[in-house]
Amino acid sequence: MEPLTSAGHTLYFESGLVALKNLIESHQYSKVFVLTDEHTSEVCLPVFQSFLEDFQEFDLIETAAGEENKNIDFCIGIWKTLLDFEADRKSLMINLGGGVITDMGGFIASTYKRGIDFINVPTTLLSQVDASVGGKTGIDVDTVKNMVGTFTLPQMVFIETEFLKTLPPRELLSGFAEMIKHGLIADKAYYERLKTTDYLNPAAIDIYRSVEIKNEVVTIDPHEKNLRKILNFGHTIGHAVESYSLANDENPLTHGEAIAIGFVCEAALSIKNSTLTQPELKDISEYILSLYPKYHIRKESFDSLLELMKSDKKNEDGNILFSLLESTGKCTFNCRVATADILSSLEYYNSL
């Protein structure tokens, strides 16, 4: 697959190998930092290393795994470890694994003495075709997702579907929900083929083909003005309702379920706030709900989930501003509903 051009730096995919070996070997830096989570470190550096022939002239720097460790803790740790290695301006951290290692690794690279270069090398079907595409990083506050970050670029971004191979069921199909939602935002046809897509072959899986249409949206309008704001079609609930879930949950809800539930509700909420037709929710209801498991939505949480919602970053003179569906495959922003609508959407939801 031919590499893709995203605001100053490249995707590269299977083929990006030697770009990225070339890349490491021209810069001449003084020091490389891997970062990744405890499982990363076991299952996916030593398919990394020898992607790059044994790669081993690094320094590794392992984080506990989980969305619940994307902090500002964790960074300090971090930040401490790379003074502790004397890393300087001319290092190079490379982020290998899901979206909280790119998220949380681009943000302190972008930070740690003003900034210092960084690779993405997501592992994940939800970072290869959403976290690592863009140039965003961002932690956690509390409950409320990527509320700190930067708009920083990386030097390139590695997708190698290789990594898909040691993933569960679960985590597949938490990433294959960004999928649909490219499709539902931008391309109707995408969104049909990938109803008949076996999401557990990730040879079957268009990567490319996802990842070409954010690239497109983030190309335009690289720092969420406009036309960006289309992506989070499905996260202004989805990010409250899996916020909740997190500090509530025994077994949490994954990112790719929690926005699912946000593609229905906020489905429901384009029928009475944009142009979308009662046969399209109804077909994109009944396909989420063939894949990913129903979740109750507490009548008690509700009030919970409107004051996450309060804290989205598209919001803007204090109201929820929502991206809404047009029709399958066009979306549009800066939608303000009224807050009964939303609490109708979570009933919506909920009869299902």
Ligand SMILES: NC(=O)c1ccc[n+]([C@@H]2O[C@H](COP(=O)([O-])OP(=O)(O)OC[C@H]3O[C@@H](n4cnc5c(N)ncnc54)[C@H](O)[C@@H]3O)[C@@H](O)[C@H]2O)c1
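Residue numbers count along the first chain shown, from 1. The term rigid core refers to the maximal set of C-alpha atoms that superpose within 1.5 Å between the two forms. Predicted model, so just to flag it, every value in this text is computed and none were measured. First, how it differs from the form predicted in complex with the named molecule.
Comparing the forms between these two forms on their rigid core, the Cα displacement of residue 204 reaches 2 Å or more.
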Given for the second form:
Number of protein chains: 2
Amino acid sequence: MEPLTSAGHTLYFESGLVALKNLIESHQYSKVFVLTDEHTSEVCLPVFQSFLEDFQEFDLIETAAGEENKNIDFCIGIWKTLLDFEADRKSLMINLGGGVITDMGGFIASTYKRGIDFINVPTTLLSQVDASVGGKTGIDVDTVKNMVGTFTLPQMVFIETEFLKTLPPRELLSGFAEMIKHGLIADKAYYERLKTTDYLNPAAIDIYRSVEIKNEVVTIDPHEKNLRKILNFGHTIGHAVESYSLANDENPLTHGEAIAIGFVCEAALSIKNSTLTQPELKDISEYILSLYPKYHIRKESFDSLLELMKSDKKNEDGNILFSLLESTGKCTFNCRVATADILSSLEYYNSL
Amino acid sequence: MEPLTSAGHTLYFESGLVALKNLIESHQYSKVFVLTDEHTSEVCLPVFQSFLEDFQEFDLIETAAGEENKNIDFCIGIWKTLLDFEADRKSLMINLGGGVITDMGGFIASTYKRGIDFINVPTTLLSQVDASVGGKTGIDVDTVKNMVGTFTLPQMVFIETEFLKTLPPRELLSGFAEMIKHGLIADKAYYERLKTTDYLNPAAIDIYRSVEIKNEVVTIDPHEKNLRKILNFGHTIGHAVESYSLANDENPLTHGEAIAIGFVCEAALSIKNSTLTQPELKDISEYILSLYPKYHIRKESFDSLLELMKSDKKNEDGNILFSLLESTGKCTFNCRVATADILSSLEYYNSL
Ligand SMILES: NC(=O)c1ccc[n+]([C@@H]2O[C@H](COP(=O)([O-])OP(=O)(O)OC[C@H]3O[C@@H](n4cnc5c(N)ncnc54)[C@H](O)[C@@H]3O)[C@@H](O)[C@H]2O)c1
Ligand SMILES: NC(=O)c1ccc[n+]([C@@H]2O[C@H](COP(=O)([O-])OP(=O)(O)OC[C@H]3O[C@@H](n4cnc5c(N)ncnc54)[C@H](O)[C@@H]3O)[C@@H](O)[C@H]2O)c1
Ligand SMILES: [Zn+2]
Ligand SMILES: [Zn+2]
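Next up, the form predicted in complex with the named molecule in place of the form predicted alone?
Okay, now the whole complex, with that chain kicking things off.
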């Protein structure tokens, strides 16, 4: 597949990391570091090395897996490790893992000695279709997601479906939600195509289309001043539900499961506050419920959810702002919505 | 004095913060934060407010003073404070203080929610002539100076000599060393002029010239790939002596005192490894010793000093690289030097 150019760096698809080999050879990095988590060092690192003809000349830095470890303590530990390994400004960091690794590794690289080169090799569907493009790096502080980070582009990104073969089904389904989102906000035909797709075997061509859509949007608006906000469709309510679930449920929702709920709720909001039609809402709701487990949004959580939405990073001047669908495949942003409508949309989801 | 334009932002001199008032009025920031340390909140904040017609609409964040507090723990505390105060992406942070405050405040602002606007109002001579320009932000990790940071430009910088009136003489002398450096590396006439200047009353015009020199250099090479390295003249040895003194002396050297020692040693190195002449070295040594207290570089510290130089951020591939004088007013960079020469240069300083 042809590489895709994004704001000065290149995304390679199913290319077997050849460009990475060339970069390492030509660039004379003083040292190469590979950052993994405990899972990706086991299942992805061998694949990665085989792609690079048994590449060995790197130092491995392994962290614990999971969002709860995307925090400043791990950054401090890894900054110090880099120093212990004598990483200088001409060092290269390769982030091999899901969004936690590419986000945190990107933040660490973009700030270590005021910035060293880094390369992302996303190994989850979510990180391939979403975190792979746009230059956002970040970590959580306390429970606030991505409270600290930078906008910094990796040198290159490599997207290889080979890595997905070991990914658990629930993680595949989680990433698939972002693909559905790309269809909903920007490409109706793509959305219709996804409906006939098996999320357990995502095709490289669909991943490519998702990355292409996101790339178009972030190229126009890299710093999320306006258009980029459409990528938050489903996320205002979805994030709140996700945070609430994380704090209160024994088996919390994945990001994808939560934003899928967000799609339904915010599609419902789009009926009243934008131009989405009732049949479109019905279609979206049915498709989401056919794929994602039904969740019950507890009535006693509604106030907390509203509070969480208010503290969303994307708000300005304390107003909750939504990205809403004008139709299937078209999205608008900066929509103010009455609190009563938000609550009705939660009720609507529950009523399905 | 005319404002100076630096890579997209403007440095204002003796302008009374008028441009800041206009920016705050026109930009509709959702919130304004002023970051100070315990000293600058006392002696600089009233001056700052008087410049702004008793400006009151801000939240004050005060930290402890001193390099030892330019660390990640303070950053975490301030990131959380920003969150508690509901700082959103349209917030503005004004860093009012010396280099510790502008470096750390700049880092915090450049990473909070992936970056909010910030403005620097440097209140020490050192931060006015040096930290004010170039876009470096940073914090120390453990004892490693500026190990973590970003290159991010403030919206504006305001340089007002009024703030210097409360600055202790030793701090003035410390900042004055950077001015001498600017003369030594780029402008012999300026260096000669400084010799006739009273460091206790630095003139705005001299501060302006220093900022101008630094600005020219960093505009050509913002990311310190080559030319910018000349600004490290005196700093390879100076930083090592500074770190050693900090760890071992009861009353440690200031940054300026340490780099002044570095000027002498690296001028000595420039004789053998570049084209500086003996009379020029003599002139520099005499001028430095007439201003700065003589220090004894202990023989038993030499090994530690070499180790410290090796771990310098600016090195590549483990080699110690120096910026050396070709003549008074002209500097070259990336010079490799024999270890024996480094040791001789320390002996030379001691012999004076
Ligand atoms: N930067 C961005 O633009 C952006 C966009 C979306 C999401 N994100 C971030 O991404 C993170 C979520 O990403 P994620 O879902 O990839 O999380 P993740 O990195 O935690 O990965 C999920 C789990 O899958 C494991 N894993 C990864 N690759 C595997 C493989 N090939 N086989 C088997 N197991 C594998 C991981 O070890 C982890 O346990 C969040 O922190 C989110 O904020 C960032
Ligand atoms: N970003 C850059 O390019 C750059 C360049 C040079 C130095 N620096 C950094 O700057 C820092 C040193 O700067 P500094 O010397 O300004 O240190 P500083 O900020 O610690 O200030 C020195 C002392 O003076 C006090 N002070 C500040 N303004 C005052 C005033 N007007 N009156 C009375 N007291 C005042 C402070 O409270 C402090 O106690 C270091 O951390 C260094 O790494 C950065
Ligand atoms: Zn998402
Ligand atoms: Zn200095």
